[in-house]
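As C-alpha cells, one chain now follows by itself in the form predicted on its own.
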Amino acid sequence: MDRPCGSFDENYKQDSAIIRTRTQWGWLIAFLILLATLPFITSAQILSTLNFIGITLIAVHGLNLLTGYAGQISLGQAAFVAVGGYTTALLNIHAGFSFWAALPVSALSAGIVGLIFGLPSLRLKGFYLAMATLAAQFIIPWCIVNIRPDITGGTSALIVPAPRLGGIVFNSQQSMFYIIMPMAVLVTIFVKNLVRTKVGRAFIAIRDNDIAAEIMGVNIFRYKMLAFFLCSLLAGIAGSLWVSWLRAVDADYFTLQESIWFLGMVVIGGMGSTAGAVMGVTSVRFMDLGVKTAANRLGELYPSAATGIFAGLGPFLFGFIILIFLIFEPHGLMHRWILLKNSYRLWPFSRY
C-alpha cells in the first residue's frame, strides 16, 4: 500500500498494523472524541438515525464475512436478525433475564441457527445457495408466527422492556447510543482483525477456489460453517439490539426486503472489505433517510401523489442505485475510495 513519503516499517510489528502513522491516530482519536459527544450536539432524529446505522452495520459485518470474504450468498440475514430479537424479548419478557445476560444467549442462539441452514452450503453453490438461504427467510418468521403463538405473540408485537445497568435505564436515543455505538465500534475491530487471521486467510481461498483451497489442506466443512456461524452470531447481536432500542419486536420488522437491503449495502460498500461494510451502511441509510424527507416534502407539495410514486421512490432508488454499482463500479465505494487516496498520495506523479 502506498503510504507518505518518509513512512516506512522497522519491524513485523508496524508492517502488519492496522494504523500506521500517528496521523491516522490523531484522526482516530479524534473520530471517537466526536462519537462520544454526538449525543450532546445533534437531535434525537438525528441520533436515531445513528442507532439505526450501528445496528444494521453490525448485521452487515456478519453479512460481508459470509459474502464478501467467504464467498457463500445468502440471502436471510433478516431472518437470522429476527432470531437473536425475538430470543432477546422472550427471555426478557417470559424468563426475566436482563439486557446483559439475553444478549450473548441470543447470539449464540441465531450462530445454531445459521449452522442449520449453512449445511446446504457444502454441496450448493451460487444460485441454488441463494435459494436455500432464502428458505430460511421464510420459514424462521413463519415458525415465529404459527409455533406457539402464545409466547411469540404471533403477528401481534411484544414490548420489550428498556435495558438497564444498575439504576441507568437505556429508555432514550440518547442512552441507547452508548450501548449501540460501543459494540458497533468493537465488532467492526472483531472483523477487521479477523480476516488478518488464518481464518480470514481461508475464507478467501474458499471464495476463490474452494476446490484450490481444499487441495492446499483448508478444511471447507470447517470453515464454510463457520462462515455462517459468526454470520449468523453477528445477525443475532444486531436483533438484541434491535429489538431493545424499538422496545417491541414483530415478525414484519425482517422480511425479505431487509435481507435484500443488508445485501445490497455489501454490494454497494464493497465484497471483502470491513471499511466498505462502513461506507455502505452509512451511505443507504442516509440516502433512505434523505429519500424519506424529500417524498415528505413532495407529499405536502403533491398530495394526490403522496400514496403512489412518492411512497415507493425509496426502493426505486435503492434498486437503481445497485444496478449503477454493479455495472459501474462493481468493487463498491471502497475500490473507488481507494484509488482515489493513491492518486492523491502519488500527485503531481499520478498515472490513473
Contents of the next structure:
Amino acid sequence: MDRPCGSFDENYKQDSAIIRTRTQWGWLIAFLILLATLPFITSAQILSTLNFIGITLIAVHGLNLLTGYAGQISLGQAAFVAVGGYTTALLNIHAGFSFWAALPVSALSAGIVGLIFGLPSLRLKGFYLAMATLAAQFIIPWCIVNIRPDITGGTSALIVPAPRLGGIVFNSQQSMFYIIMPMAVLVTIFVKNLVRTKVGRAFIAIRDNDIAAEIMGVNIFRYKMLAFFLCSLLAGIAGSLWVSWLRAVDADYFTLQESIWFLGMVVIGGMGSTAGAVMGVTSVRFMDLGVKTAANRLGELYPSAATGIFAGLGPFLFGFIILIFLIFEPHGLMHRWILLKNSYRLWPFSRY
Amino acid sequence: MDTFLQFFISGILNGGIYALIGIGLVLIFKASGIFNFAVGQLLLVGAFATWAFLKWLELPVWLSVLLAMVVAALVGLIIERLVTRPLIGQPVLSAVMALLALSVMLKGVFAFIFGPATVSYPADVLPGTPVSLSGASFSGELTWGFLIAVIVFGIVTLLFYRSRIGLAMRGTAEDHQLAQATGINVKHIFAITWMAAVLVAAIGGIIIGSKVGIGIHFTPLLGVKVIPVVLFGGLESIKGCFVAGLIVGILESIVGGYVDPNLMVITPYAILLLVLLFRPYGLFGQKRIERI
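Given the form predicted on its own above, what does the protein look like in the form predicted together with its partner chain?
Let's see the whole complex now, leading with the same chain.
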C-alpha cells in the first residue's frame, strides 16, 4: 500500500498491521460509530436494505474466498444459503432450538453439504466445475421441496420465530440490525485476516496455477475442500440470518438467479479483494433499491407498461453492468478506488 | 409393455430436441472454447420472436418462423460482437460470468417486452393432432418437432463435415493461430458459429413453445437441461451430443414415468453429477492431458 512519505515501519508488528496510520484508525472508528447509530437516523426502507446488505455480504465473502481467492467457480451459492436457512427454520420449529443454537448448526450443515458438492473439484476445473455446482443449485432446492414436504413445507413458505435474547425479541428491522451488522463486521475481519495467512496464500497459489502450487507442496485437494467448506459455511450463516430476518423461508428465494447475483457482486466489487466484496454488495443492493424506486415512478407514469418495467428493469441493468465491468474494468470497483486514491495522492503528477 | 413403449418413445422425442439445442453449444465450444451458459434465454429469442410476429403483426405461420430465424441470426451476431469478442483471451471465469450476465440481461429484456405471464401461440405452428403407434399415442407437436430437430441436426452436421465453411470451422476448432495463418478469418468463423447456435436454439425454442407455451421463467429452465446433455456426450463431440440427448431424454422420461414425476426435473442434473465424478470428458469427448 502506498503511504504518505515519512511514515515508516519500525518493527514486524507495524509491518503486518492492516490499519497503518492514525488517520486510518480515525476513519475506521468514525465509520463504526456511524454504522452503530444508523438505525436511529435512517428511514425504514434504507434500514431494511442495510440489513439485506449485511446478510448478502456474509454470503458474498464466502463466495469471494472460493471464487476470488481460490479460483473455483461456484454457481451454487444460493443453494448453500438455502441449506443454512432451512436448517435454522427446521431446528427452530421442530426441535425447539433457539436462534443462537441453530446458527452454528446451520453454518456447519451448509459447510458439510458444500464439501459434498465440492468433491468433483478434485478432478475438475473451469467450466466443468461450474457445471457441478450448477447441479447443486438444482438438486438442493429440489431435495428441500420434495423429500420431506411434511416438515419443510414443500413449496409453501415456513414461518420462523424471531430470535430472542433474555427479554429482548429481535422482531424489528432496528433490532435485527444489531445482530446482522456485528456479524457482517466480524466475518469481514475474519476473511480479511484469513487471506493473509498460510491458508489464504495457498488459495491464491491454487488460483494462479494449481499445478505449480502442487509442486511447491500445497495440498491442492485439502485446500480446495477447505475453500468449499468455508464458502458454504459463510453461506450457511447468511442463510440462518436471512430467515430469522424475514421470519419466513421459501425455496423460491434461492434460485440460480440469486447465485448469479452473488457472483456478479464479486465481479463488480473486484475478485480477490475483501474490501471489493463490501463495495460490490453495497453498490449492487443500493442500485437495486434505486431501480425499484425508479420502476415504481415509471410505472405510475406509464401504467400500461408497469409490470414489464418492474420485472425487467432490475435484471437488465444488473446484467448490463456486469458485462460493462467484465469488458472495461475486470478488476472491479476496488481497483478503480485504489487508482483514484493514488492519483489524488500524486496530483499533479498523476495520469488518471 | 405399452406404457414402457410410451415412455421410451416420448423420451426419444424429447431427447431429439435436447440434441438439437445441444449442437449449438458444441459448435461454440469447439470453435471458441466458451461454454454457452445463456442457452436457456436464447431459446426464448426464437420462441418470443415467432409469437410477436404471429400475435402482434398477424403474419402467417411460415413467414413468422422465417422472420424469427432472421432475428435469431442477428441476435447471434450481436452477442458475438458485443459480448464474447471483447473477452477473447480472458480467464474462464470472465467468459462464464459474461454469458450469465447476458442471460440475466436477456431475461430483463423479455420481462420488459412480453411480461411475466406464460403465453401460447395463437395459431398452430406445428400440427397438434396426436400420432398413435401400436397402442401408444404421442403429442403431434412433439413428433413433428422431433422430425424437424433430427433434420436440422443432420443439416448442421453435414455442413460442418462436408462444406467449405465447415472445413474452416473445423480448422478454427483445431488451432486459432494456425487457422488464421492459412487465411481463415477466425472472427468470421466465431460470428457464424454464434449465428448457427442461436438459430438452432431458436428452432428448439419454437418447438418447445408450440408444445407447452412460452414463459420467461420455465422455458429457460428447460433449456438449461441441455447443459448436462452436452457434457454427457463430451463437450467437443457432435455424435456424443446426439447419443447423450437421446439417453438423457429416455432416462428422464422413464424415471418420471415409473419412479416419481417430480424426479424428472432433476434427473439430468443427477446424471450430470455422476458424469462429472466418473467420466468428466463424457462419452465421446477428448480426454484432457495437462502440461505445465
